[in-house]
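Only one chain is given next, in structure tokens, and it is the form predicted on its own.
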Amino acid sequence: MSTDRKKAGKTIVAVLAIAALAAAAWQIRPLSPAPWTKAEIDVLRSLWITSLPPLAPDPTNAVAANPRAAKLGQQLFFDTRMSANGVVSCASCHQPQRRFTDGLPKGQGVASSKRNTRSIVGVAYSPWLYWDGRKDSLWSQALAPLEDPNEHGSDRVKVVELVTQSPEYREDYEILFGVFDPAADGAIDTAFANVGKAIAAFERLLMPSPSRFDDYVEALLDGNEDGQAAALSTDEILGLQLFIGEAGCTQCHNGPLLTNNEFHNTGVISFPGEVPDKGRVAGVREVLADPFNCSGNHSDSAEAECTELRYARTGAELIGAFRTPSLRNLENTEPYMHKGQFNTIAETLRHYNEAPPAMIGHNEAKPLGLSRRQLQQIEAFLGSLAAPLAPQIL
């Protein structure tokens, strides 16, 4: 071999030294932030839990923003009675130790549900409920695991008897929806209604309070760099700059509660064993044929008002499709995704990077190519979204 030709080799094998070492020194070095545009500032008032509206009156229940209902419904959300083993409750998936979730890949009641349990705080706030969006109101949603038999097993006239005939909660449902008479038309079906209402009334109260993301955002706002630098990290910072960025993450998980409350086939595998689920396909024909839904007998609304109902999205893009969950309170919540396929929010951002083809429908996600250490700065970010619940005292 040429001196030449040995020269050159070596300052090949020099310059791949190089890229190596400044391949390893981005995985363990953070870069220094860019200084966020007018455009970027906007898009994270859009996020700040400050920007979140106050939470409109449900026209469907007229007990909804009811104190002694959402009294009654706290009540009733851990009273095992109405399940048919009396162990389970609302409760009981719905853990408030857990952001009310349950840790558990799909919820365990009398026997196992189908899907994950989703967390319910700030869950008022989307006009659909379930992963699969096949209920359209907290109400109507909150009677559905009473009779599922393999949530509470229960049926709605043992759950009407306990209710009004109970002496800890028939003063309080007579005040609320008046003396239960059982000879009336289809009083077994309008009281089990009743009980749906008071249960929303408190589930309306079960909302995040800020996090260290949204001190991060005031700070911004206020000019005030002591405090941005006192709530995010700088590989935080670096994993919000890549949210609303590179990653494209906002396109679902936008607004204050970061979801769209819409639903979106992102190519999540089958849980083991199982064929793969079908979706918003399945659970919007199911909404719309529902007698407790919003233009239902039992509703407190006018049809008029059920627009949501009335013009929901419909189609063979819907198959696969799930609701997308907010990311406020990860934090020991997991696993993840409708039958919890992934028990951590690394695996979950390792698929979101991958995009693999879905194995029904069409995946709407696109390969990102992000780093691991990109991942892990989104990853980081997350974490700075948790915070403890808004107190209430009933």
Given for the second form:
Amino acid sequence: MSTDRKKAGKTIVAVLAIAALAAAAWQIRPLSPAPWTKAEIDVLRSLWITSLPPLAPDPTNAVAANPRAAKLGQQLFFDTRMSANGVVSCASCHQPQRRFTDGLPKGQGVASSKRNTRSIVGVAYSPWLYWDGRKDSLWSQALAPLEDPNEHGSDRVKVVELVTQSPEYREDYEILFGVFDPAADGAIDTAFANVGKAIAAFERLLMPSPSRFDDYVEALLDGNEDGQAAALSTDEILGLQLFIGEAGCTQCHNGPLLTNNEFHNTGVISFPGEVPDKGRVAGVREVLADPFNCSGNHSDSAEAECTELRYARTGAELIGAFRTPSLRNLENTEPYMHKGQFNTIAETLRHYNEAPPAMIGHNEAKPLGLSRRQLQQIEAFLGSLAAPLAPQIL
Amino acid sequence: MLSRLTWFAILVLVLQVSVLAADTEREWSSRRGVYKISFEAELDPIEINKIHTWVLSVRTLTGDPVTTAEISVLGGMPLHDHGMPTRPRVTEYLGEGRYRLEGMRFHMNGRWEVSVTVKADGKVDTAVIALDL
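Structure of the form predicted together with its partner chain, given the form predicted on its own:
Zooming out: every chain and molecule, the one shown earlier first.
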């Protein structure tokens, strides 16, 4: 009897040991990635930076592709004189060394702004600007912070005076837009819009460059196995599989910039001590009423070209919805989300894994039920999207 | 007697043919069978994140063009419980039961349903066009 018991005991111990080892191996040793299906390869190609189409012209901005305007815009972007206290420029929040973000939950100009500073790399591809899309062109967006009492705190009269009268800008301004005539109808508003158009011409040049992920896709399409192995680790490939598969990230983070630039409520909790932000539902009302929108007097386009604005959707479904950010180059751009609610990518992924009910509106995302290991793999993959900023021609 | 394998082969063939037929089917009957609706998208294949135009064709069950339709279009993703990112509208009647529909845009891959509601001669009916993008 006792021998039998001992045998049974040994068997149980052995089984437990094997189970424990298997569990440990599951956690430590990644499963080797399966070969990609044709459908998956199509998705990978769609995310590849080489699939990014040439930037479409901006019919609302006649100087959008003008190098002189871009050069003027770059100077204005860094000019602190366009602020109430003389120390705030666009670059105070959009810091080039931080991928044009600032490392803060909310932007800090002359006071604290209302939302997190978004990266502006590749932003020229978006039909909407800001987290809530309350602007529909780069140039119109560039005007708002100048007069926001929390950001630059300046006003259009002072801005126009600086750009049209100061010796370093006057010549460029006049070549681009003509001599400023203060007596003309709406002269200040027109010149103010022109300032935005020059800044927009600069911002259109801010593009991401290829990342290790892009090298991987290129090697995959070329059938170059060494190139694939050199570009991504096994964990990163497993994370990529989850990203385009089980985790459903590409439902919103799609296309070569890994964003659909659309508005989604993903149940992110409000900033501590604040009521939940209404997001797009308010933003769309603002952009439709904005005198500097695509169909306004200061736009260089014909009304017929304003298709996004004309067919913009309104309504309750957009409560608490915010514009999907690009996932290229997340490094050094924390904290994340519209009010910087999450300090790390891991925290952000945990949020999507749980998909809690939204405080207002409804959370479109569904709980993912991924393991901690799988979340780490997705995080590893996201790291492979890091790349230096594309070189500037200015 | 046909062998089991032959029956299986026939079954596979029939299934494939019906899938192909469904794939090329470009006409949708409205729910109560009042109208037949088809569309041509400016983008072929339809790509996500690109605003574009459709031309809708509306016919009666007997194939006559419907020339005085009031059309409203709503789209969405049932799985995600949300609508389209745009509010498309019919902007022009092109003749022969054809209507220009502007402002179509889809922003996610997956199953979309586009509901086309037609009102003509006091008869209202809706066709649901399912798209897998």
